[in-house]
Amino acid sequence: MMPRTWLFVPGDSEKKLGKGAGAGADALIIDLEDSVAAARRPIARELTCEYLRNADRSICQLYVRINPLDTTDALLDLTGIIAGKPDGLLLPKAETVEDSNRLSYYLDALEVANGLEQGAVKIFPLATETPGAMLTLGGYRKVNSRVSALSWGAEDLSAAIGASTNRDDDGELSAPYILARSLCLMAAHAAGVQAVDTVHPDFRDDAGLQRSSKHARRDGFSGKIAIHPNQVAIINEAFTPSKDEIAHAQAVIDLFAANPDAGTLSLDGKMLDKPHLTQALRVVAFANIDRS
């Protein structure tokens, strides 16, 4: 399953954890990092592990955002929640692909110690949250098999470089963050993993969220992170092919199937070649993903 919507839920809130699965997201990201105060992390680990043990896994995938790998909290997070068998871990402040490899080595040992299937826990790096990370994205071409997705972050990156804002006068992303978005997109596709767009931080701005979600799908992202349950339906709709899209894609596939030796074909007055077939196959495959 390729999630469209990844919804953050604070790991120290029983109430929000309880409501998370009913929000309609394809994946929950239970947060042990930014949304949890340091003093609350021990209880957050306990609540998260208990939630993972008892959650209905048929509703959505369950990832956990741990703390940055070079902190003591990261190891405490891992040992505190691994027995709950998370589907994956969101890795913040990833500097290079080697951070994912190091986390994978930790997971190798933890899975054995907890009787889990080897390689079962996936890794989802946030790959542009630091200036250094921006310069190493090409390394994800040789990513390890645990990595399932890549995303980027405008908020942490702008804070890291001392920017006053990451938006221009029109409210659109400014040049450094367009670069981060673009490099992450290419790195994900080069690695053969899911490209996930970052959050739309204003959870009351439905129009802006709809616009950024549609642009993300247009550009090649297959999902987006949400910070509020009210964002889920908008993101799901944006990343779900419409009936017209599916019908057109199937027509393209059928046309090429009927003309296997053709390099170019015409449909509805437009010329088609192999890239159009590739895109059509992607649309139909995404529409047919089982999200149950």
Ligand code: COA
Contents of the next structure:
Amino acid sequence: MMPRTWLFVPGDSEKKLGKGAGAGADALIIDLEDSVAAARRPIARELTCEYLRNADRSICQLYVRINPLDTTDALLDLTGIIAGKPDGLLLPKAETVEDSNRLSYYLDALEVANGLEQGAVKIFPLATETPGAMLTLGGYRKVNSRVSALSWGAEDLSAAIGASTNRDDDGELSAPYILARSLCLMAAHAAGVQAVDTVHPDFRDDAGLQRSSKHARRDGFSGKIAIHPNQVAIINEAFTPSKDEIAHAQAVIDLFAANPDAGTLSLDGKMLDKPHLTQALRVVAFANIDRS
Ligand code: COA
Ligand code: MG
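Output block for the form predicted together with the ligand, input the form predicted alone:
Below is the entire complex, every chain and molecule, led by the chain shown above.
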């Protein structure tokens, strides 16, 4: 099941963990990295593992963001929470696809040690958070089978390259971050995994969130990361095909089914060929995902 909304919840906050599952997101990302102060990480690992063990796993998928792989914190995160059997791990500041492979080897051992099924824990790299990562995104064409999704980020990348902001005078993303977004989108589709759009950090700006979610879906992302419960409904709606979209997609599918020998057809005065059928099938498949 491809989550539409991935809601971040700081792993050291009992209160927010308590609210997370009821927020309506298809997946939670319990954070052990940037939103948790270093001194709070030990307690965050304990709370996260406890939460994973006790959570009703039918409500939403539970991912955990560990620390960057070259840190001791990452190893403490892995050994501290794996017994809770997370559905997946978010891997921040991934430098190359090799980081996913290395994490996968760690997981091979940790799954055996904890009696988990091999390959049960998925990997979700944040693939554009460092300048070096931007130059190696093509590597995701040959991706480990644990990788389930890719996302991008503008905040860490702008800090890493010494930018004063990642927005232009109109508040829109500036060129380096549009590049990061586009490369992530292509890398995810080349890898055959879900493309997930990054956060809209201004969590009171509903109109801006609606706009960026709509643009993300238009461009080929199938979900988006949220940081606040109020963002969930807006993102869920933006990534759910509307009745009109489903009806149009079904009409395209029906027309091709009724004309099996036609390569190109017309509907409502517009030309249709193979890519339109592919698109229509995707809309109907997405609409039919059982989210109960
Ligand atoms: N998950 C679960 N609950 C959350 C939440 C989240 N991400 N963000 C806020 N809430 C809860 C709050 O605890 C508050 O609960 P209450 O009504 O019982 O007091 C309620 O939702 C309303 O929150 P609000 O007062 O509007 O926001 P805040 O000032 O408490 O928190 C943030 C703002 C940004 C600190 C908070 O949304 C947050 O921690 N987001 C996640 C940050 C994160 O993980 N970042 C890493 C990735 S970029
Ligand atoms: Mg970060």
